[in-house]
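Here you get one chain, nothing else, as structure tokens; it is the form predicted on its own.
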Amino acid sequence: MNLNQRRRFWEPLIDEGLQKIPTPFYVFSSHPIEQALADLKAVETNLGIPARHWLSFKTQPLRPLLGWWRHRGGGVEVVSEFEFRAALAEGFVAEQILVNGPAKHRWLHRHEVRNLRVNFDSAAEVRELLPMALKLDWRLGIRFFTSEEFDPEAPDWPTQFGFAPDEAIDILKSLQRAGARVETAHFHLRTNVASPEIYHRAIQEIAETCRKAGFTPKFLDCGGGLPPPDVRSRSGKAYDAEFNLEKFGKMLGLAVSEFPYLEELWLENGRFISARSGVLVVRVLDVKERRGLRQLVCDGGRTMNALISTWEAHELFVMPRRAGKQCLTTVYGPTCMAFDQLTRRSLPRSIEPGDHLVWMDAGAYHLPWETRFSHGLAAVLWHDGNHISIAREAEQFDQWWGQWK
């Protein structure tokens, strides 16, 4: 959908929200998630085996979303004890929970759940958790570290995750000798992967390592990383500019051929599935102008509600609609931080205090990185495709200050 179509979808939900609660608030909807899943369904046509989509909990820890996903029959990928406990509390069974992430040995031993799916990330995890895995018949995998992975802030250096090829071979052989139920080859490259070819090269490396280890996985877990549509870097480049879903589908088909006994291919796309599923609504409180720059001070912004705006540029629109001459404008949040800039772009000069600004694609990594900064957490609305409800009230002073002993 183009911006006008997306705007027409969100405006009625936002209008209803403005009648229920004060700004700032988020609105999340299941409808865009259904669209994202439909987009992914189109790339699965030539696999020859089923594909399973795990909901990346960390990307959007929203309770109504978790319940909606479970009712659809989906599974959830968790990377922390809180996420794991939330999945259990919401009724997910072991078959529907995939445990990933580093340093699981510091907490997973506290939870004796049979038939749990666990992807080991380090030798320490294997050493500490293998006895429990054998006792409870866990369905195991390991995370592979490939040459396609690097620290995004310092590309010359590796990330901290998974097993390098030689380590992976040793660990796989030791798990097999121990009689462990090893089923999954897992990798996760990073966020906003630029092209399908990067996945292809990583999968070829993993296939070769598996052959050397004598390991024939039932499941290939490709992690996440697909770039979402309509999101740009701060320099203006679309993250999906070089990514083609049709080519990605063909690449997945090639991946299946690398593993002759594969039963399912797994994906854990968080950003691609959920980024488009939410918006942030803020109200203009004050207007200033200096040195040719118009400045809008709002009741929500980067510091509290959209830390991701530090490196991403999202579409933004105004309610009510404003027209006329535009000028360079910076949108600020209410905190005493010059850092608190949601965006700087040309906006209508007719915007005035009381107007509302809508920051698009707020579904991925907005709630996890939300801060109070002495203002309280924002309210959250959930749209299940038919009805809109308050999923979380705005945090009040007594809740914020009352947490202290």
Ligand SMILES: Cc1ncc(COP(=O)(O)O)c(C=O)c1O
The other form holds:
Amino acid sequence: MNLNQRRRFWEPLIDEGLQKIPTPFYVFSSHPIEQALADLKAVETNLGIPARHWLSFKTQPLRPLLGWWRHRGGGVEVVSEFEFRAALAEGFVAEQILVNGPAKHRWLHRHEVRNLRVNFDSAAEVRELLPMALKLDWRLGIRFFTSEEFDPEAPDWPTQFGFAPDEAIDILKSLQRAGARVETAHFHLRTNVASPEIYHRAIQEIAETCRKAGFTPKFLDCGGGLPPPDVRSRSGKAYDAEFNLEKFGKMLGLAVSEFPYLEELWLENGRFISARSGVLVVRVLDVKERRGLRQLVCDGGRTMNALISTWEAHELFVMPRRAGKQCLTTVYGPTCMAFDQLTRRSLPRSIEPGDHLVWMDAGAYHLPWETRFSHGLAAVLWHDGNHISIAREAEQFDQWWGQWK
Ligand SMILES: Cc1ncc(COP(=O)(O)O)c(C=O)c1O
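What would you give as the form predicted in complex with the ligand, now that the form predicted on its own is on the page?
Okay, now the whole complex, with that chain kicking things off.
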């Protein structure tokens, strides 16, 4: 969908939202998620085995989304006790919950759930949780650390996740010796992986490690990391510029043949599935102009609602539609931080207080990174494909201040 089509999709939902509640608010919809899943069909066609998409809970911890996903029969990937408990509370059964993430031994021992799917991240986890895994017949996997992974802010250094090849061989052998039900080879490279080749190299490395360990996984869990459409870095480069989904699918098809007993390929994409599924709506409160820059101060912005704008540039449109001469404009939130800038770009000079600005692609890593800087949390609207409803009211003063003893 191009920007105009996407805009036409969101405008009526936002109009309806504006009649229900004041800004700032997010609107999320299941419809773009259906589209993302349809796009992923291109990945599945060459596999020869089924693909399973786990919902990445942390990316978009939105209650009605969980219900909607469960209704479709999908499973959820969780990385913390809160997420795990929320998944159970929403009615997901063990078979539909995949437990990932580091330091699970801190909390998972509190939950005696049979047949859980758990991907171990460290030797300490295995030491502390293996007796429980055996007793409760957990379906296990391990997360591999590959040479494709590095700290994105300091690429000379590794990340903290998973087992390096030698450790992986040792742990796989000891799990197999213990009679554990080890089924899954898991990796997650990072977010916004630039090209399919990077996945390919990681998978080849994992296949080699599995061969050395005598381990034949039933499931290859490739994590998330696919770059979403329409999102750019602040320097203007589209994250998906070099990512071709068909090529990715062909590569996965080849990769699958490296694992002779593979039954399913798993993906846990967060951004790709949900980034497009939401918008943030803010209202212009004040306008200033200085040194050739027009400044719009709004009731929501980066600090409270869209920390991701620190490094990502998203499309933005105005309601009502404004035309005419454009000028360099910065959009600010209402907090006392110069950092609180949603975007700086050319926008129509005709925008005025009371207008609404819509920050697109707010469906991934906005809700989980919201802040309460000077203000409460924003309201949330959910569109289930047919109806729009309030999923969360804006936080009130008593909730904000009343949390203190
Ligand atoms: C294990 C795991 N799976 C999936 C994801 C989702 O990543 P993305 O949103 O980049 O697809 C993450 C993100 O951190 C992750 O850690």
